[in-house]
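Let's start with one chain on its own, the form predicted alone, as structure tokens.
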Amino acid sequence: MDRRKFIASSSAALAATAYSSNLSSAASQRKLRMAIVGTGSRGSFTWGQEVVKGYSDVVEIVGLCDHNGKRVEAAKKLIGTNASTFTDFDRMIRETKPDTVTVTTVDGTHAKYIIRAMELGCDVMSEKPLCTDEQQCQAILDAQKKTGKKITVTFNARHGLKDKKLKSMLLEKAIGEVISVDFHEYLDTSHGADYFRRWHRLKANSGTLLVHKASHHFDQANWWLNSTPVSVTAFGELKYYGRNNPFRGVNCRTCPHKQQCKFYWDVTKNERHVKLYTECESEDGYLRDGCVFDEKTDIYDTMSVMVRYENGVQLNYTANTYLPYEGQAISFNGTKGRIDLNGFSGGGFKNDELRLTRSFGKSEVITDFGPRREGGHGGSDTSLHDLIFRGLPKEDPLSLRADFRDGALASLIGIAARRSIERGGQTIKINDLVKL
């Protein structure tokens, strides 16, 4: 390991240890005081209801904030908390004095709340993505350096049982040195379509799915490879949703094409969506069941990205959002073999396995992943919560903790991919976007 990498890895280890120690110390003396800004589904459930249910002995939710006054009150009831509610972020911080602020707002506003929280003296936990463009990223990095506050990005995708097992196999050099990675994301006409019903369909809100959705995947790749992305080349188009349909409406409930549209979706069948969204529309006009064929949609539904890393590895990433089945196919190609992580179903077949195939040797399915946890995303959210709120596991050989640099790099791959697409497939260097 050269001096630069040693310093970087040492600093990351010290930061992770310090963060865990601070939380453990706070827990031993008093509960961690946490405020939440953004009380939609993720904020009210993963960082609200689930935290109250499993971590009330070490965490106290002291404030809830949302620009929609009705939604924040609905979220308070769903969470089951006595926390004060606000529509003014600064007022919430002044009156509740939280130790940390969890940011679960629309992606395009993450940077605003992250920076303001640090300026007001709070540490920050941010849902992915950390930011949606390079200017936001640089502003966050500058504010963190100025304030010295901590930023944790909540990448739950590192915590899947198979994902952790794959990481350990790579650390053990099960396939020698990694040469390239193929990462294919399959989103079906339910999950994939849902991004085009919501605020995500606008670049101004999400930075495209290459930032909102794929930042999970790019963080996984960075983490698995233990390397830094250097350059990105990408292509992307809107080929299926948006303007690509002869008819459209405003939203499903009022649409005259209910009978003929295969994407008709009844939001009123989901009680949580009704309470958080449909009953709150009068405040801001946000429609949870917007039309997937809205002509204002400007994100991509068909994406292809190539990333080159410092260690010479090449990542080939694709994402399509209108397929007949859902899942992923991830392959690591190495000097001594190949690892395949497949997880998808539908269309009359199922393939869900982690397979190790050695060059000039046998192929075997890996089955020992440890016990499955309860909780969201197959127990990944619970594993993430344990790490953040209880400092568990005490040792972190798999580097599960993600700091602000990890969050920045994951976002920057997606940001660079968007810029590459906008410039006709031009290769974008990460260091030309932001000075890390």
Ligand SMILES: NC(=O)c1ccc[n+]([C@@H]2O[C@H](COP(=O)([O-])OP(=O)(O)OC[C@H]3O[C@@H](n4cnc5c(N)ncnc54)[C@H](O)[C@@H]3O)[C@@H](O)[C@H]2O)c1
Given for the second form:
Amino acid sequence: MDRRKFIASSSAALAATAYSSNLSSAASQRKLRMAIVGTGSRGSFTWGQEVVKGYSDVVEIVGLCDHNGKRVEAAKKLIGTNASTFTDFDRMIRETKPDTVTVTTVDGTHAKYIIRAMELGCDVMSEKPLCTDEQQCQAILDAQKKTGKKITVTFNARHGLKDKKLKSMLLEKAIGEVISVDFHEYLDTSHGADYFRRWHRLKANSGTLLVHKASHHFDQANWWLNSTPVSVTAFGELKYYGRNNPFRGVNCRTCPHKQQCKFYWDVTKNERHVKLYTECESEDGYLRDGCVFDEKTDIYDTMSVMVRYENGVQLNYTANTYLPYEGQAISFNGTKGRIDLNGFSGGGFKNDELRLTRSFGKSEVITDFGPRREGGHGGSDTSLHDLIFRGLPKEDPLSLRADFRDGALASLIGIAARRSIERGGQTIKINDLVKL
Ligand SMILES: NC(=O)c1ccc[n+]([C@@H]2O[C@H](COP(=O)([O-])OP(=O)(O)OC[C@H]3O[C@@H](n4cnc5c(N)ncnc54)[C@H](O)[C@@H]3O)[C@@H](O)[C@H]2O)c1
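Can you switch from the form predicted alone and show the form predicted in complex with the named molecule instead?
Next comes the full complex, this chain leading.
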């Protein structure tokens, strides 16, 4: 058998196809060598356990790094890997020689590791958000240009079944030309509150939820509209969490207000949380069950954003984080009709459908989405893994792949919104923040 035929018949062929379309590195015809920095929840599960379980034929995790030495060891056990562990990033890269580095640290530190990984010769896969401020964004763009390395941003929210269907309906011009979009994000007193318990409640860590959380939504909007955001105007306030309560503690376990607080939450009930967080507190003092009413909280819990796109579309986005139910209501308003994507439930209230209503015509509920996959976020994480590690779907007709430009633009809407809020509602031009 000649070499070409051998490669075509081996499982490595699939891997080679995936890497050549996703990664610029030398990885081909062998397993992808992947290192992970940031071995908390997302790093240890989605990029650790799930990859070992479903993609060990094409990926080898060669190194794990975290600034918390105990957490990196706990993650190694949870993942079930022989990968070496490190607290020193440069040393990990030198000793394990990965093709690619997956960045799953706290958002505000992504840029540092993305840039360093490329400088040391690696491709990068970054969790959203790519970066949390305009300086980081420019530094990443400059480093990418200098090194020529490949950055993939792992936007799993593009991979929901209904989200993909909506994209194909827009490509087919089901509602003619889109004129405006209404996008409402509802976070409840469980999921929404959790951001205020954790590192996310400080701008320095998350860039606010306009960057941490809404970068998913702004990326979806950019992708659905296939256009570039031009300017952003926003309002935001902290009205419910943080200083907005008569009592507070440091964290739930030690709190004197346990009995009366509606947000009391016992982190020790979850074995994984105990292993990853409470048993690692001695290293960095990080409390996973911090008080949602911490007075140092400086992010917003109530947000409204208006975005103007290059193609003239207007996007109206809101996010509220203390609601009795959870979900999204997204509508596209076009010259020939409207598409509504509603997905919310809780508090005895449920609406979960994708609907097409034609102007002067009928309204129909769309039900054909293809099979639902196993895995995190309703199978979206599995679809993302297939795209990244197996290069599937090969042709990518829905443009599911997201590169550094997509990552930058999603972050930049959130960054611009934050700047607009800080400057009393001033309109911010994306081009004034960075040179793309
Ligand atoms: N796409 C999604 O659906 C999704 C879901 C959850 C989280 N995320 C992203 O994944 C990332 C991690 O989130 P998480 O929920 O796992 O948080 P986490 O707190 O569980 O994990 C963060 C890890 O980063 C480590 N870390 C922090 N600063 C570091 C530094 N300077 N150097 C090295 N390690 C450092 C922490 O010790 C911790 O282990 C975030 O960027 C978040 O936005 C994405």
